[in-house]
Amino acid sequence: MFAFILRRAGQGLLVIAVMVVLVFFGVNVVGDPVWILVSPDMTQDQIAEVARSLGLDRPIQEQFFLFVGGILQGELGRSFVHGTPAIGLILERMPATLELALVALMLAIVVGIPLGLYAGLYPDSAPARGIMAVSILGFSLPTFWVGLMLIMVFSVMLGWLPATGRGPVGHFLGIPTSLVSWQGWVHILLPAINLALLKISLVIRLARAGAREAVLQDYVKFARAKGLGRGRIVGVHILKNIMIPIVTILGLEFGSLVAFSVVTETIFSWPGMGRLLLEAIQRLDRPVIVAYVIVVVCLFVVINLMVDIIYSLLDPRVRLSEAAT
């Protein structure tokens, strides 16, 4: 097991190293942030001084080696706009994005698995067909349009839920979060539903396909022959076996919830990393863009490692196959 984890961790570090190179050079060849930061009435000498203060007057190779040296010291550069460490800005906004992604993932699990199970166990029923139709809509509707419709219906027309903002922020285990108060849950509900819609549809289809395949397996037939109740067959034999692919996909999808929450955070004015990234792109704040991508890549690597560990615990054949190779 230790060798399995060590091998996966080494692969993750290699991915991070490659992404650092690609992201740095990919971001630094686009545009010139100096012309966004300076005033139109500045002289050439003043513009050159701004470029020198930001380190943009040095060759790109030298900038890269300075950047790598900063990474080894725990720094990812200083924001051109805010003048503070870029990693500090990312970490300041990270709790808001993580809590939004966690609630969206929770909604995908709580809503998607029961609906998918029902659709798989009763595929020819009218409710099952309705569930699959709704899942197709979840895949098809654009996120920004769904977000606007949620605001229009539940905030403007009905006035039930707030359209923007995070709500009052408290602390849980030293981590700032809005989920410790009722107002925080009220504020997060609409953006979480908007972010989770695609994942709910994905989980429904995964659970349905897994359930339809599992009911035909011999272990389910033997369980029925032994006289086990339907609840035990579904809850123990079917659900346990379909959870392996669902856990794998949900682990990867949690990373995508964090990385691609930009649209949802922008529509609902959610103060997370995605909104910070959009502002950094508009202002060509290169250190913030690079820091954001590197943090997200590290998050993906950590999530993948955790998924591999959970997968190997659920299915020991994974560890055996790794040992054989």
Given for the second form:
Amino acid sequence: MFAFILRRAGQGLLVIAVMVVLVFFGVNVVGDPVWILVSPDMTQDQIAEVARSLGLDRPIQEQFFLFVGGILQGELGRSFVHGTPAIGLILERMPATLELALVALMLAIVVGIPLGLYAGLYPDSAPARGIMAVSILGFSLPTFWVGLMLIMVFSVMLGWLPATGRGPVGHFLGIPTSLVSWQGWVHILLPAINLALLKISLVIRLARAGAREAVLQDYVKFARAKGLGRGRIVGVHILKNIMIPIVTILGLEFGSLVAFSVVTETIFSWPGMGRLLLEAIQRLDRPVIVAYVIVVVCLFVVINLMVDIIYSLLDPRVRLSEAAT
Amino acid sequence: MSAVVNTVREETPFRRFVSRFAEDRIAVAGFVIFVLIVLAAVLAPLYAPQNPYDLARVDLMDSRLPPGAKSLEGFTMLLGSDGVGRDIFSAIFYGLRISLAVGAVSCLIAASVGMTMGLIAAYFGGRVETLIMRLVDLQLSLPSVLVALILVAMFGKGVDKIILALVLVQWAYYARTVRGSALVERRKDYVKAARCLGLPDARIVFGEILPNCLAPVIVVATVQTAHAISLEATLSFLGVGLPQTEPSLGVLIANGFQYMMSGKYWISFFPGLALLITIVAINLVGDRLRDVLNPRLER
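Pass me the form predicted in complex with the partner chain as well; I've looked at the form predicted on its own already.
Let's see the whole complex now, leading with the same chain.
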């Protein structure tokens, strides 16, 4: 187990290193951010001064070594636009994004599993067909358009829910979050539904496939022969078994929720790190782009590792040391 | 094939494929809708009441008219007009041309690149294979939106750059699919026979192995075209995709976003609906193709 974790951590570091090199050089070959930062009436000398202050007058390989040196000291460069450390900007906005992704994940589980379970237990019933049609639609709908429609219906036409911002932000264990107040929940609902929609469809499919397989298994027949009630068979025995693949895949999907939040955050003006990335791309704020990628790739590596460990705990048949060979 | 032979109705693989595909009426409907959309997009200049990018014909006085209103020129704006007075109905079909073209071109290039890489990996194996497949794994482990955003950050805006970004996002799917089937095909007798005949590697790979790997590629290509169209729309909506001069559906939706809050829904709603119908139609065809072309479900 320990050797497995160590090996995976090593692989993860390698992935991060490869991404750092690819993204650093990739981002630094296009455009000249100096021209976005200077005003038209500046003299050549002033422009050169700006380039020098950002370290952009040095050759690219020197910039890279300075950058790598910075990483080793926990520093991911300074934002060209804000003038503050890029990592600080990202960490400052991270709670908002993680909170949004977590609520979306929760929605996916709470809505998706019962619907999928029902569709799997009664595959030919009319509601089940309806559920499946909705889930196919959920896969096809472009996230950003669904977001617009949610705003149109619930904010503009009905006026039930706010369409922008995070609402009042409270603190829980020192972390700023909107989940401590009613207003905060009201604000997070629409963006979370928007972000969750794709995952709800995914969970419905997984739960349905799992349930259809599970009802044919011997342990279900045995439980029935033992005289267990239907609720107990479905709620305990079937649910427990179909949860394994769902937990695994949802864990892996958490990273994609964070990535997709770029779209949702833009639509709902949610002050998270996705919007920060988009602003950075539009203003060629290279250090922030690179830092964002590093943070997100780290997040992915950690999530994948955690999912592997949780998987082995949920399913004793999986031995991590074997999986590693 | 001549009409005389047709009367005998001999069973060709293509006909079997068509008749199996047609068993699913919803998929056929999807296919018909898709063909109609492509025709509507290609023929847009023939019937659209307005060329939305001919500045001489667009009048600012017409801006933000609700659906069904009359324009200054006298034609009815079926779906209303946008912030600068363009007819939404016309803009949608002109936008579809751009969306479909970007999707199709990027898919074609991605398929060629991906298939070549996949075949090389499968046929030569060893270090080449490891290198290519590690790259594929790395890319597929990250969500496509994220990869696309990073690539756009590297390349900047513009049609050619967006197509390049879409190609780089998608090639990995083709490479993995083709490699999977090519690994199976490589061991078959006809490949050994071709090698004994002394055929050159390129001829064996592209002339013998590739045609036998095409079925799964067609499925991937269908799904990926829908994906590419959706991804391009997303990037354009976020303002990092196509420029205003190439108004795809995503750009149209983005333009309407600012009017959403004041209840002028039609500027974003109808282009989005067109996008949705296009994607659903392609996905329906793709789903059916997956069933028909899957050898495991062969009857």
